[in-house]
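Below sits a lone chain in structure tokens, taken as the form predicted alone.
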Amino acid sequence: MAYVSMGEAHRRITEYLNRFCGAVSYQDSPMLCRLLSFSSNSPSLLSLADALNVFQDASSLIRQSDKFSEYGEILAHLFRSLQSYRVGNLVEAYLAFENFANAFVQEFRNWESAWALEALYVVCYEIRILAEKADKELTSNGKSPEKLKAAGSLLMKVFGVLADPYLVFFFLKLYGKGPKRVGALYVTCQLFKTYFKLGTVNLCRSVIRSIETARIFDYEEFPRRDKVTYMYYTGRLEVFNENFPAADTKLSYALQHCNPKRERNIRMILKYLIPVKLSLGIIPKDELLQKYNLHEYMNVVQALRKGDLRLLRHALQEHEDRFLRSGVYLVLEKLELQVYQRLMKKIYIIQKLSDPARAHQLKLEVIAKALRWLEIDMDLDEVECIMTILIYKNLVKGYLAHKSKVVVLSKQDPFPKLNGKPVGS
């Protein structure tokens, strides 16, 4: 940290106070956003933090002016948070920022228009990011991480303010619309990120009900950015619930409406959409996987195309940690039934070329040999069990002749396509 004189520190703090009060007075939301963006590590905020650590008594400057003291509670907490953040005391920075956020939300609630909505977004984003950093500090010191959970409670409070039907009615009456309520979806997305990080995704349900069933919200009026994020997270929830048609609808919406320049976001969506599409029998092109660096799915896709069970299991084993972290491992593991179906189809096609009259009769011993060639050792009882499941799940049309150890295939469409429906539906 460069040397800062007492006079320079006084000047920097006074300049910030003037800019803050000016932004509020003139309803300059972009300026207010810049003044609150801790995680940007902007030179102006860092230099202010250095000044605060030199001057030490910024509260006296706030009290000296009626203009400043009007926002004294907000500014005092904000300055304490910035001081702690600058010296690396992240837990103290979070606690002070939480107090600032509560004071800011109360002030926002009193403002008659939604001019500071973007600034409220910054506060919601910063409280989550700061909580994650504070929890890392707590964990490194052998303490229980608890700040992200607290941030979730504060975000829920903000959501309540934006979704308050009385406030919405007030703005509808005053302005003919409810401008503050459009911020509810952004806060919802911050809540989703918090709950997913904490592993408490069940808490998303109550927020989803509020967004999707409350009459005060018109989904179409929300910003596209927030709708894409919302569909991404609700799509992920549907993946966890194994509701693949709903997951396909939501994640496809997110993909179609995502900014094409945001390749990282597109990749995040595809990480979940691809397993969903595969579960519905839709195989992506290799070019798509290569373009978005999704190489972990290359062998999974090839295994489905070839009916190669060995390749699928190898791909799952190779990328097990990645798939487990994403929560799609079990989804991909269930693709085995589709791989068996494709293997049966290959055997059927080969047999049809050599013996057309008996092509619809597949001996279990032939299937077992094909599996042994793939280095998968199964006895006939195990093969029979797999065939029974394939028939039950409607992946194979036909019946099992138990005594003769033969699968008798239907002569019409023996291997039905999924056509966008889950296996067994």
Second form
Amino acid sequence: MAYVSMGEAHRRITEYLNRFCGAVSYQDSPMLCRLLSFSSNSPSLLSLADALNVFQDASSLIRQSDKFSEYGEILAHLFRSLQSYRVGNLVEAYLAFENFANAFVQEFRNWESAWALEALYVVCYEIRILAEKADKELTSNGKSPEKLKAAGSLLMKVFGVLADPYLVFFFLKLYGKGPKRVGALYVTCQLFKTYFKLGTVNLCRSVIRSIETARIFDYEEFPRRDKVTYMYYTGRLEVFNENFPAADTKLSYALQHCNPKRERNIRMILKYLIPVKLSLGIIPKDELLQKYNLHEYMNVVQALRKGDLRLLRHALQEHEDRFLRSGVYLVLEKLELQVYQRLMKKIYIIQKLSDPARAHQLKLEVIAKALRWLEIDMDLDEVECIMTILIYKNLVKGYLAHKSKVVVLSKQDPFPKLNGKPVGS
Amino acid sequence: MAAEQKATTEEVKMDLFEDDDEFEEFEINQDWVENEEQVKEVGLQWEDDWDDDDVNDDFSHQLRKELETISAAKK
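Switching forms now, from the form predicted alone to the form predicted together with its partner chain, please provide the structure.
Entire complex below, previous chain first.
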């Protein structure tokens, strides 16, 4: 920490107070954003923090002026938070910021238009980031992390303020412009990030319900960047619920409308969209996998193209940890049935080349031999079981002649394509 | 052994609140220009008619050889 004289400290604090009150008076949102972005570690905020730690009694400064004392409570908490943040006392920093945020949101409710919406976004972001840092500090001290969870509750409260129908209608009628409710999607996305990090994704349900069914929201009004983020997270939830057509719609939206320069985000979308598309019988081109460094999917795609069950198993094993972490392992494992279908089709085509008259009869014994070649050991009963499943799921059209141990394929379209629909639908 | 266990617990605790795939924040003040070309391009990176009748690849050739040994054995 640099040395700061009392005089200089006084000057810096007063300057900040003037900027803050000025920003509020002139509804200067970008300025307010800058004044609140702790995690940006801007030189001006850091030098303010140093000044506060030297001066120690900023409250007296605030009290001296009516202009400042109007926001006395907000500023006191803010300063306390910044001081703690500067000296690396992150739990204290979070707690003080929580108090600041509560007070700030109360003021925000009273301000007419939504001029301070972006500043509110900054506050929400800082709540989450500070909570994460606080939890790291807690765990490194052998204590139980609980601040991120608290942040989730606080963000829910903020969401509630933005979704408050009384506020919305009242202010909409009076002032018309810039309703606050369009901020709700940003807060929702901060909530998603919080819940995903905590692993409590079930808590997403209530906000999603509010966004998608409450009549005060018009989904089209939300800014595109928030819609992209929203679709990404709700798309991921659909993947977890194995609701593939919905996942496809949402993740595809995110992909198409994401800022093309943000390649890491695009890669994340694809990471979840690819298993979904594969489950719908659609495969990504190699260029796509190359461009976004998604090599873990290459062998999976090859396995599906060829009907190579051994390659699929190998691919799942090779990247097991990665697939498990992202939660797509089960989705990819279920592709096995589609790979079986492709293999059966290959066997059928090969048989047609040498003996077209009898090609539509697949002997279980022949299938077993092909499987053994692919290092899958099954007796005829097990093969029969697999074939029954394939028929049941409409991946194979035909019937099982149990006594003769043969699958008799339909003469027409024995291996129906998925055509963008999930298996068995 | 005890040290090992402690290390794993710590690892688990740190891992506790992780999401490998947290979406990066978009800048609040800037919206990006949507390029129609780019939107379309992304859409064209998928194939839905890959499921053809072509058996000229290596895998199919090897499969065919494998199947032929069955019929050969039978004769």
